[in-house]
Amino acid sequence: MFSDYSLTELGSIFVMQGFAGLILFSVFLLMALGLAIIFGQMGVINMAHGEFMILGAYVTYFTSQFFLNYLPSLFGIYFFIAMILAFIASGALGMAVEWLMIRHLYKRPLDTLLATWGLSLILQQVYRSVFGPREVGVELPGWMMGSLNLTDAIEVQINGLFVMGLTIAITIAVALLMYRSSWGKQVRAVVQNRTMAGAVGINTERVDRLTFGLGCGIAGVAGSAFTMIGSTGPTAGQLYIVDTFLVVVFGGAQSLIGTIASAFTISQAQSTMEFFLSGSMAKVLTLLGVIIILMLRPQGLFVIKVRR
């Protein structure tokens, strides 16, 4: 297989494959960050996480159409506005869902799984009825098109670099929010001891609602990024929900560092094996490897130690 290539060509191929793995890592991490907040911090199994992501993707699509038809001179900056709108729309829907349904199901994880699975089916049908069953794609600004030539044989996509930069920025923002802000301290206090947090004056219901909204809002931003690498349809979110849960559980449910390490490990393993095997076989082997590791270390790669 490799005898037909020179060492330089093989090196270029592996670099390109590694860059493809970094793009996949960015997508996995963007999706997993919101779920890590909801599942890791709140203990809620949100099976509708993919639908919040697709809502952000639809918001991005309609924002692009609005700028294309009514503000073509500003089309180059529409994506930044679309990300803000996607965060607001998905976050607002998440807060409404928390108030109407999730707040009644805390400490009952299996019930949240069933309830949010039903919600995902409802949202899929709503998207199908409102936006239509056909998949749609956004038109990217001119500055996102094309690629950069690192060498004569190595090219990297500009939109891939943008997704990677966006992922780094959001990850840093989430880390600062959760570990360097007073609100983040309140969230961690509620997670560790809800009764005591309420006793010292923390509004636990407000913290829960904002935390769930934040996780769903980040999923909406992930949906915006998703439009650059794939088409948007009513059921597109289900394509990534298993990978997203896999990243969160494998890394350690309450560990941001674990989520990052898990997303990187799974994406690079899957991308590398796709070079030698088919895409489906690479995914199966990656899943099998993660399952074996979780059998040996069920708490995940990283564990948050809490003083009792």
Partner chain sequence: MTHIGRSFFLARKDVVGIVVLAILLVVVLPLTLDSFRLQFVGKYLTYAFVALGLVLCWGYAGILSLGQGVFFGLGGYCMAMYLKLEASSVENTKIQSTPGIPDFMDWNQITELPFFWKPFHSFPLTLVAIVAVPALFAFIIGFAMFKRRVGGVYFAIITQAIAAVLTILIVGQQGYTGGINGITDLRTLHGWDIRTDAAKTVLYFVCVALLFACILLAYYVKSSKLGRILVAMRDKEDRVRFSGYDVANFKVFVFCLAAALSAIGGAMFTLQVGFMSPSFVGIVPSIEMVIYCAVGGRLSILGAVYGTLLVNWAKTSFSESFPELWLLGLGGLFIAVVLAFPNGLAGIWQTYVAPRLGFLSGTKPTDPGAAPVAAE
Contents of the next structure:
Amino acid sequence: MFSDYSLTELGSIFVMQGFAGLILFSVFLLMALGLAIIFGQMGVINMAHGEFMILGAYVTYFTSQFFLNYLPSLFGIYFFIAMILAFIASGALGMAVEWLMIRHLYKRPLDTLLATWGLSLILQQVYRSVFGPREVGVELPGWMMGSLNLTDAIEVQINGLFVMGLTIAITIAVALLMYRSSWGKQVRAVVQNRTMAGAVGINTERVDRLTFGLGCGIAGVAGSAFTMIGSTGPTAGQLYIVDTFLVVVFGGAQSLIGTIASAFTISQAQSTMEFFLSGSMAKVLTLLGVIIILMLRPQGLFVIKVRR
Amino acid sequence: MSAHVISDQMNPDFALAVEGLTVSFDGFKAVDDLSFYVDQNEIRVIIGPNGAGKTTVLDLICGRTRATFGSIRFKGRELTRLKEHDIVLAGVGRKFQTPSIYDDLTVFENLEISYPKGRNVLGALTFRRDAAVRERVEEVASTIFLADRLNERAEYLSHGQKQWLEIGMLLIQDPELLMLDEPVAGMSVSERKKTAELLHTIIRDRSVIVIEHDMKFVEDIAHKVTVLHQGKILSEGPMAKVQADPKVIEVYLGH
Amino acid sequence: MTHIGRSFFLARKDVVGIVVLAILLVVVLPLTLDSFRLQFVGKYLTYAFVALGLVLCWGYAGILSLGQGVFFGLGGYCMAMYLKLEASSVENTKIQSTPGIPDFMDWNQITELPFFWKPFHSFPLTLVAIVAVPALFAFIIGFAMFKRRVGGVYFAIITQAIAAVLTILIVGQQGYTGGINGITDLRTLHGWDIRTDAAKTVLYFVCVALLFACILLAYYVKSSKLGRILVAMRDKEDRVRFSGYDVANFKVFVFCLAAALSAIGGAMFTLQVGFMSPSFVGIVPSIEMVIYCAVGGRLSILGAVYGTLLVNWAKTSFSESFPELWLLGLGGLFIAVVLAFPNGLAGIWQTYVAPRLGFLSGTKPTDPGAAPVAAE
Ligand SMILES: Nc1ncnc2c1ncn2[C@@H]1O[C@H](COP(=O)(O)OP(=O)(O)OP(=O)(O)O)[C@@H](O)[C@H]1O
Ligand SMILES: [Mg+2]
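Could you switch over to the form predicted together with its partner chain, since the one displayed so far is the form predicted on its own?
In what comes next, the whole complex appears, and the chain from above leads the way.
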């Protein structure tokens, strides 16, 4: 199959597909970050994660509409405000859900999975009834449109670059929060030994709620970022949930580096194969590869040896 | 003195020979170059402060944790590479530190599962609860003072009774090496006495390794005592000798 | 002593329950429903096979598979392939550029029957394949994962991913699988037209008979020592292992059994409904099948049947009149059954209804493993 292309063409293809892969990487990583916190730190499977993300996307859409109609002069910066609002909205919903539902189920992880699936169905229907079944797209501010030409054959979209930059910034923020802040220490203390953490005066219930809220809030920000590269519909969240779980599990659930590495591997594999095979076969092969590797190495790529 | 030299002069009658056993968890050696031997029909008690590695030693013997180095031979058979259930079939039975029984099943069913028959899928599907099974279960149940509670869900037993039930589950297996991790922990005084009685009756014709903190209890049952500290043997021998050992006194009273 | 009183593998209340269900399915429903509605019940009952498998696999053994649709689909596709080949005789397909192969292959420029379709010319081989293919597939998945001690949520997620992969594959490989539309336009079984009302009524009764065979099988497994080992494993896996059992083998067995049961359901679905498509394979149908089991009560064999019937009946009647409400209702059902009624209908029955009907509970409720799942 390679013989149809010249060497420089092949080079450009790899660069362009690599770039497409990097955007996919950003998407996976943004979604996986929130999940990695919730699943990796709390052991909770949140099947409604995609819907928290979509909430962020809708918030962004409405913010853009608001600026377009009432504050057109500030339209260039609406996105940053939207991102903050998205974080707040998804985070608040997450905390409410934790309080109403998740906290009763910490000892029954499989049941959490079913309950959050139910939640995702409800949220989808709510989005459909409230926001309509149509997909909506935001209008990009002027500076985000267009593309950069690196060579004749290679060009990259600015909005894509922006999302990548954003992903890096959010990842660093999460890393600092989890590994440098005192709050991150509390979270990890609760994860490692709940009773002990409680005994030394950490309010474990509050930590749980905030952790869950934070994971959902990050999902909201991810959704916000998505609007820069795609449109939003009531069921868009479900499209990615399986991939994202595989990213998290493949990376070894509890390590941030693992999540990043696995999001990178999976997205690059998929987007490179996509060029040579049909999209669906590329996806099948990627997922199958991940599943088989997980069967052989269930602990994932990076793992901390823990007492069984 | 390397482990190798010892094994050359090893008494072939040892039931269990542990040599050079080491396990490290991310660089932390929970058990460090440990060697000890248990005779046929010997009762060995392992004592040591919290975190000394006692439970880990049992985990290693029964295959729950894999050794980094070293060998464990049981009646001349190497155990370190066997699967857990094969180690059981070789004749090793183990009681866990916290009572590990099946809450959702009755006492009878708990005991029956340990009955050494029908242990593969097909065998379990065609297993019949015949007179021999019933007799054996009832016999063990009366040994462990639970004869009148056979049809009760195990969940409703007291803590001490759960410990007995787990001991009973081992008895029904009839292992040649019985390993008990803190069998009297959390028991009342009268339960302790009964348990000591129980242990005296069940240890006949087999080797036993017991982990225990209760010194009176240890004195009561041990043939030989091994003191572990930070994964290494601090002292070994009859109770009187161990108790007089200054190193032991320091570890126990030093903090 | 209850364990002596039970010589056969069914307790008295089980027999009563089975008889009541039999009267309902064999007498009451066929007499009261028109043939159109009865066909719906027949279709629902095919899902009950899946729910039955889930009771053993999830309820008893604690293994939650979110990929049961895969096995339902594989069974259904095996049956569909046989029926499709029968419908694609050279005579029937002479207008195609390659007569004698299924129409969708012809549309996709395939000129020869793919090798894996060939065995489905034979009915006995098809019958074997319906059970063997899904069971083998389950064996491979189960063996790989349980031997490495993968369980719990990891198993759930991976089985879900497998369901996703298989759906994408079936949809993507149109020429070999019929793509998103599935395998349609099935007509006859051995020359017997399965599309007529009379045929559908016969198939309904075949389905009911098979279901009862599977129910009895499930009861046998549950009451055998294997059933108690599954419960013990769910509770204290290590204790079972250190009592000399190779735990993984038992898990593999129950997973394969659940797969085989689902596959039988899938095959009956194809026969009764007349087509099979990837929409019964993927993530969404697979997890919905879990809710049928959960609503009935994850520990109750008969509950699985009632739960399936009830949820599907609700689905049909709601989505006819208020499609928006249905999704909300289904979502609410997932949450409610987990938070408030973890033992489903069977739990409600046991705590509220059965005590008032003393004659049904002849024995004490010492159902092994039927430990109520605590609400919190
Ligand atoms: N799988 C494991 N991973 C990491 N550390 C472990 C593991 N197993 C045991 N350890 C560590 O090894 C040390 C010995 O533990 P072990 O449970 O054997 O002690 P013990 O002597 O039984 O203590 P206790 O009297 O409290 O029961 C402890 O510091 C423990 O944290
Ligand atoms: Mg210990």
